[in-house]
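Encoded as structure tokens, the following chain is the form predicted alone, with no partner shown.
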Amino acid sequence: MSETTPSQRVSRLLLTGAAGGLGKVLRERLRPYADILRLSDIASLAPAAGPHEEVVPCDLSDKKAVDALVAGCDAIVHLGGVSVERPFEEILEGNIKGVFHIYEAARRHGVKRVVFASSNHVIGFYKQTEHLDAHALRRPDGYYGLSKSFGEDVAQFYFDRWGIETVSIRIGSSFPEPANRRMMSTWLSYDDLTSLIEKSLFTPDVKHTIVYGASANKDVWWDNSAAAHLGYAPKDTSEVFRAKVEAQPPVAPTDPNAIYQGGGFTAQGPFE
């Protein structure tokens, strides 16, 4: 992670979904770039608050939990709500209630800067042979990618009529390591993610910026000339894991993990 500078920091970060998997990795990450970080989840978080850190549970589809949650915060780092498929009424609450309320209570209280976790699976439809930029027509998986396509409209909207900017990362699958071989293309390495986030978060005149969050990988789907002017540049591959991932039994042709960039959120539910 690359050392800060004065420019590179705010007074007061709210983390969302700091009790998740990436955010117990940025928790450590983004404390550098803020004199306070502010954690906050509807899970408990552990461990308690410690030097320049905050922690206010909140439930994102309570709009006055979230205004207050919001106050005195110069800018948001929004990975809250569900992060995989589930019902459309378990989405509704944390995800699309849950990101109106995080951009009014911005707007609320004159936040300026916004970093929205939004997911691959905005365009989890198109076909693993194709190869896709910011501008193409979203094509949702499910519920979840719903929801992440909603949330970059409101980013729009927002900046559109109050001049908030967002970047909305189009996370690919970060973990530790690649799982699969899908995730030989989508796999974004923690390193890669920070510096995106510090891209996403200090680079002046984003507007609303949609960018690709993978690392620099073999076989990418996804190009980011739309969001150059971010610079962001992965250091990382997937490649240093190529042997293990493909000692894997390979998986079938028809297997929705060998066909769409969403992979197996495309054949989930419906949950009745």
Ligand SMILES: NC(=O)c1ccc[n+]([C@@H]2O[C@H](COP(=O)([O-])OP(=O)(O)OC[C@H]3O[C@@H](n4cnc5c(N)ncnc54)[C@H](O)[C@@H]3O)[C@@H](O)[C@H]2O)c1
The other form holds:
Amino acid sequence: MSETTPSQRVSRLLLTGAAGGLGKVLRERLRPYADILRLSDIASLAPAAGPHEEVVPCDLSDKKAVDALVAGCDAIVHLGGVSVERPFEEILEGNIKGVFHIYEAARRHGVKRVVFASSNHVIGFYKQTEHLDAHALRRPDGYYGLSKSFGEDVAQFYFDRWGIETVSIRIGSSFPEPANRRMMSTWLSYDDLTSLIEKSLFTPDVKHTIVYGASANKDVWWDNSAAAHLGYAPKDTSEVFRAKVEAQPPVAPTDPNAIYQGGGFTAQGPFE
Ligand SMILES: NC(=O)c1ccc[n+]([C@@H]2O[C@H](COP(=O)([O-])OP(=O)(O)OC[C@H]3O[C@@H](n4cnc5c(N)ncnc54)[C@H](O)[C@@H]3O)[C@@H](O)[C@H]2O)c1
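Starting from the form predicted alone, produce the coordinates for the form predicted in complex with the ligand.
So here's everything in the complex, that chain up top.
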């Protein structure tokens, strides 16, 4: 990660989903980029607020609470919400209402930059043999993917109508290491994620940019040329884990994990 300079700081940065897997990682890593990092989640946050931090618990489905949450912030890294495939009613609350509330509050409080944690599941029904750029028609692979697709549309609308800029990061699989063969293509290291969020926060004039969040993996399916202005240059690669991953039992060619970019998400549900 590059050294921070005063031009790469905001006064108050909001991080939603701060109690989650990526939220915990980014809580540590985003601190240099803000005078105050405002941490929020519906789940309790530990440890309590440290220096240059404040904790504001919030349910994203509560419009008034989100309005108060966003007040006073200069930029938002929006990770909060349901992060797996779930019944529609759960997705509706955390993700669909949640993202709408975030942008409405951003509009009311004059926030000009959002980094939205979108997902590869907006294009999950493409085959793993296909290569995509940001202009590919979305093919969400479930209610979760639909909600991220909606979030990207909300981001575009709030740019066109209100000039609020967003980078929607279609995160692949951001974990300490790739857990399976599919993730050899989709893996995003925490260092590369941090670098991508830094670029997403501070690159001027991003309008609404869609970028695929993957490391420099050999078998990557995604082309980020439409987001070249971000200057994102991943440094890590899943190749270093190949022997470990390929020691796993083979995946049947008929398994969705071997067919679709969204893997097993394409085969979940129905829930009732
Ligand atoms: N980790 C990945 O590889 C990956 C891949 C694609 C997209 N993403 C997206 O990145 C973001 C972070 O992912 P993660 O892996 O840390 O997920 P996570 O589930 O660990 O974290 C999400 C957080 O959102 C909070 N949340 C859920 N509903 C909420 C609500 N109604 N109000 C407030 N907070 C709520 C949860 O309590 C949780 O702490 C998510 O938006 C996820 O969809 C992650």
